[in-house]
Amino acid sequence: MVFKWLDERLELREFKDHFLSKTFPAHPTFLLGEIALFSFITLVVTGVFLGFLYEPSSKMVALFGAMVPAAYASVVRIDLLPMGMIIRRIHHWSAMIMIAAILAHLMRVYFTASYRKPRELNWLVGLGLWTITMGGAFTGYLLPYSKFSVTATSIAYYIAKSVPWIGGWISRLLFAGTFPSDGTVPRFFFIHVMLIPIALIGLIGLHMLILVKQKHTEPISNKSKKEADGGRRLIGIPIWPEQAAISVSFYFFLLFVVVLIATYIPLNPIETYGPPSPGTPVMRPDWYFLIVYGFLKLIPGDLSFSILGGKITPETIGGVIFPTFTIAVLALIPFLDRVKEPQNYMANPLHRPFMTSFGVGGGIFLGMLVVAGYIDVLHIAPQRMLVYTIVASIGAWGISYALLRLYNKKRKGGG
């Protein structure tokens, strides 16, 4: 009685038929993006929970005995709830492993070329929602306001500043003016919990939208069987019921994963760093930011110069050319890599020599970087871990693409 009385008036019937009758294809990369979406969801309900005890606020308040800012205080007080500091925990991981699943989700897109034709504005939208993901993560960073929180913060500040020409302007209109003030926090809750989520929503939305129009790419080996109907149908599993009931139980298994998780690796205990104070403690960024520190550590301190009245200084070289740089080529790549005719099945990367020996060079050049933010522990001079860095890239490339042509070399030629 109820779903007849919504379905004269919702047309659920039509929705269920145009829609939850598609199929999801039976591939394990794709759970890829299902581990984003739950973490995601999983980062919405913790974080609903945070917002109503977490006071954005560097105003000094009374906490055991000594004033400290606001939101140092809140925090600790959560900390000291029960649930409160596992809460936070999980918000925490279930933070690192959206970043970590939507990057591999598109490692596996790069390497099957499943961003060809049609597929190229989806490839924009993935690396839309790994950038402003990171951007959540950036501005999670300062909430707790402790000394390490205002530290790493800071070094992002400068970055912020050093961009040409606009680089005051952008730094006052991010941080809410000169580093730390009291608006910093607020603007930094504000664009965390309100602007962010808006973003990766939107984002998350048209994707899907995307894909439902123009389906998954499915494996090569699907191309051959007869339900593929001459590759205009997509074999898998139904949406529904099948593969809800799937990813209703791997939401559950995910969420049992980052509870573990959080249970036994703590965060860093802002009680131990204690409030901001004017000593820098010794940190590191969290590793998906550790590309852009490393590559900070290998460029000379005294390398500056002026374009156009514009100064260029390290922290713009290291903090804004080579991450937008990076960004660019990414973001290039389907339109670099053009096919005639619409791709629907995942390409054999062991068939694609030059995209695939350019992946592995690239990952290996910022697999090298994530080590160069060690080079101090490592005790290894920057001039020689650039060295490196450039020789194991070059290295990796030049192998894996001469490896490559030989195989497929032998493959077409029957040996």
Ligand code: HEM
Contents of the next structure:
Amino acid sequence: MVFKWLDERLELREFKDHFLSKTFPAHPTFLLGEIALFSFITLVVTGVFLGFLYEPSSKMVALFGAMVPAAYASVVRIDLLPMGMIIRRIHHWSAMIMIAAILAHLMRVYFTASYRKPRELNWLVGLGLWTITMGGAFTGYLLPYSKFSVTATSIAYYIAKSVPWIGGWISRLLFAGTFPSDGTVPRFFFIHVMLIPIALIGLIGLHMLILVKQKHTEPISNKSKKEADGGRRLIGIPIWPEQAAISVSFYFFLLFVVVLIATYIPLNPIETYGPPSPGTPVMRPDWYFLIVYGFLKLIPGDLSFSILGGKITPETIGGVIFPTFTIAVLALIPFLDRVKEPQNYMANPLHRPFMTSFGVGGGIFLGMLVVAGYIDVLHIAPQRMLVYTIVASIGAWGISYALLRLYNKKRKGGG
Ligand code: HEM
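Show the form predicted together with this ligand, please, the one above being the form predicted on its own.
Full complex below, order starting with the chain above.
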């Protein structure tokens, strides 16, 4: 009845026949992109709840007889509300899960060569999504305005300031002046709740549109099925209602897992950290920022030089050059690993010794940087940790390359 009414006005049937009858190839690893997408939905819903109660200001107010920043006081009050603390934890856990899912999804696309022609553009859109999601996590850090928030954000402030030539301008734009100042919290709040969600919604939409237009890569097992089936374009599940039913059920399952984790595992307990105060102890950022944090730990503190009037400091190398270089290398991959014919099937990672071993070595390198974020508690000297990091990553690359070459030689030789 409602559908008929709407169809007469909006020609919904055309959309239903054209779009919803499309087929989606089934493979468990395709759920990784969905986990990222679903976590984003949970972030928006819980974020709207938090947005009604949060006060974006660092002005001092009274809370239980003590003077604390208004942002901090509002988050303490949220924690005291019925369901308040759990919703805040669900928000933070969803951010963690979204970033973990993005990384796993990126690895799936990389190892199966699904970035190859014609999907180069969607790979680049994906890299944009990853970068902006990290921006969302970073701006979210400051908002509770606890001791931890201020320490973590001040690291980023010095990184922003260290950009040669334009560092002062970037830091003023992002932090609304020097940090900490009264302008910073409202500026971060605006970026966190407006700019980043709008950019993510736009880019996720583009990512999905390109995906629908280009069609998904298929599991290689579909090839023989398709040949037997007269070469149909895609073998899989229709988007409506089968895939939709699976996705909605999967969303609720994911939500159940997140609620369970959030119930039992506290995150960012700001009451324990307390409001900002002088002499804050060393605090480690969340795991996904440990890559940059660990890299900064490995660079000698006195490594600075000038180039064309701009100063390069350890912060510039670890916080600006290294992340930019990593993203640039990833962006170039589809253009270096090119194929003439479109890549319609997921490649077998075992059949790609160079790219797979490069991915393994790169993954170990990033993993070692996370470990480097803990060198103070592990009591390892930075120079020694640097040697371990280089040896482990080059070793992993070399060993996996040699083994994969051997495997492929035997496979091709029919042995
Ligand atoms: C907010 C972050 C992201 C979301 C919500 C998202 C979502 C999705 C979804 C739902 C799919 C279809 C299912 C699947 O293949 O897993 C997909 C496919 C794809 N994504 Fe993402 N993605 C994100 C980030 C990324 C990143 C970081 C990359 C790589 C740099 C990437 C590259 C691709 C490519 C190339 C495809 C097509 C894969 C194929 O046809 O096999 N995405 N994405």
